[in-house]
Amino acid sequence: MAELHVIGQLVGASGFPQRRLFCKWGLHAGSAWKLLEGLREGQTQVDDPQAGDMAYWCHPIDVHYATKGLQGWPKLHLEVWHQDSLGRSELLGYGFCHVPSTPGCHALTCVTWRPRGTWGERLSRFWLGGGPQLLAPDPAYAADRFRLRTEAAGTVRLQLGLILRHFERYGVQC
């Protein structure tokens, strides 16, 4: 079976409206892949940059996954919350980018969007905090997001190192 390693970091995020973020991670892949070692998904630490808009987590990703086939390659499933200082916690956006298909070193920016809703909803974010969130994340992955009203948030940063080992058995050249 073909290999394909993953290490690397989410490094940060920075372009949204409050501080002291943390993201929710995940990774998914389709069927025909088999994860042999690692997380699937994970959480980062709170981070409250002092100094710029930057939230720095430097949180680790460290996966190993074995396949048949090229179907379903792994993508990055990403949502950013903010945590206020009474300890509650608000989606700030969802985001998500392909697991790059070449072998080596990658530094990654993903775009982040959230649910715009109605008038009233967004005045209510503005006074109360919280917002429209999706009931299932799925749609916010899917090709046919088009049909949600979306407004743009900000950027995560990753790096991500990529291993593969023997794809040309399978007629992939590396």
Second form
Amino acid sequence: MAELHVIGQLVGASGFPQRRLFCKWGLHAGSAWKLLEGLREGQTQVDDPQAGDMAYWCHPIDVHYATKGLQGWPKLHLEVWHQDSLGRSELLGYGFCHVPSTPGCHALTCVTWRPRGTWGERLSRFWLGGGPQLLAPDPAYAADRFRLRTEAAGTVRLQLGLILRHFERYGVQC
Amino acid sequence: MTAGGGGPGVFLVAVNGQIESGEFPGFDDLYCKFCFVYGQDWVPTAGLEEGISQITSKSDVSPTTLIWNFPIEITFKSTNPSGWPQIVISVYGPDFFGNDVVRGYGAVHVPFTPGRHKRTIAMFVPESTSRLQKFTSWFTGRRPEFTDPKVVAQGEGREGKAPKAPECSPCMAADCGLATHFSCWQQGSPTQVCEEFNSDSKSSLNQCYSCLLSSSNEGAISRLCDHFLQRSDQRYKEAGL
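Given the form predicted on its own, corresponding form predicted together with the partner chain:
And the full complex, kicking off with our chain again.
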């Protein structure tokens, strides 16, 4: 079986309208992939940047996959949330990016979006916070986005390093 | 640099570098501590795993940057890239009243391609949850701090919920209550077991030690040694540690 190590960090996020951000992240892969070591999902701490716009989490990611096929290459799904001073959480963006496929160190930026809502919902979000969220942010429903109206949100920065093993035995050049 | 050594699948990672400088707007007279956090398959073979730097200040030559130039030299041996070492840096400095408070924690993975790398680590400080706590901590100088800075290098438990309690498996050598706590302690912190050590009999305690030592859980064994060194416990010598 070929093996893949993803070792890196969820560095931080910028470009969001609020400070005090945290991120819920998860790695999803196809059925041929098996997670051998590491945490597949997690939640970062809430960061309130004192200087500048970027919220830094530096959340470590260290996973070890074994695979029998190339289908379902691992993807990282992210949800950026805002925690206000009263302790309520508000969704600011969804995003995903594929794990790179060449060995080495990669600096990635993942764009995010959030559901737009109707005019009334946008007004209530402006004054009260909150706002529409996806019922099931499950990647299985990713193909069903046709009726969704979204707007752009900020970007998330990641630094991922990849180590691949035994891929050339199966005729895959990385 | 990486090198092969020993049996099949064993590799070495040698890290040479320095903590060069830091940018902390608004703070001066800071010192930093570093330590390494790594997985179970990794073991340091040479060099220093921890260090404390000098206290440095801003100057006319460099009014915004604090220069430490603090060397880092360590070599690891491993069989598995999982648990790749991370360096955890904590920065401390005086506050308005002169108390030593934490100014930042940060962690980054050691780079895994050979060559020269420069890493800039963003630092963060834990925040008090209530305003009253923020005010009293400013006053008394007792800011929120991590009891173990290594928690910065881990992904679990960051969301503020208490992490799940580790599972207790009773030690096979003895069935006293202390043995159960002992196995728990392999994952947790030694202070909660301290009271029990005082009350239990010597023989069952030695049985627990032998169980722990035979488990070859190096992290737990070193925590045990540190714990007894601090307490200068007689049992440290009796147990033959």
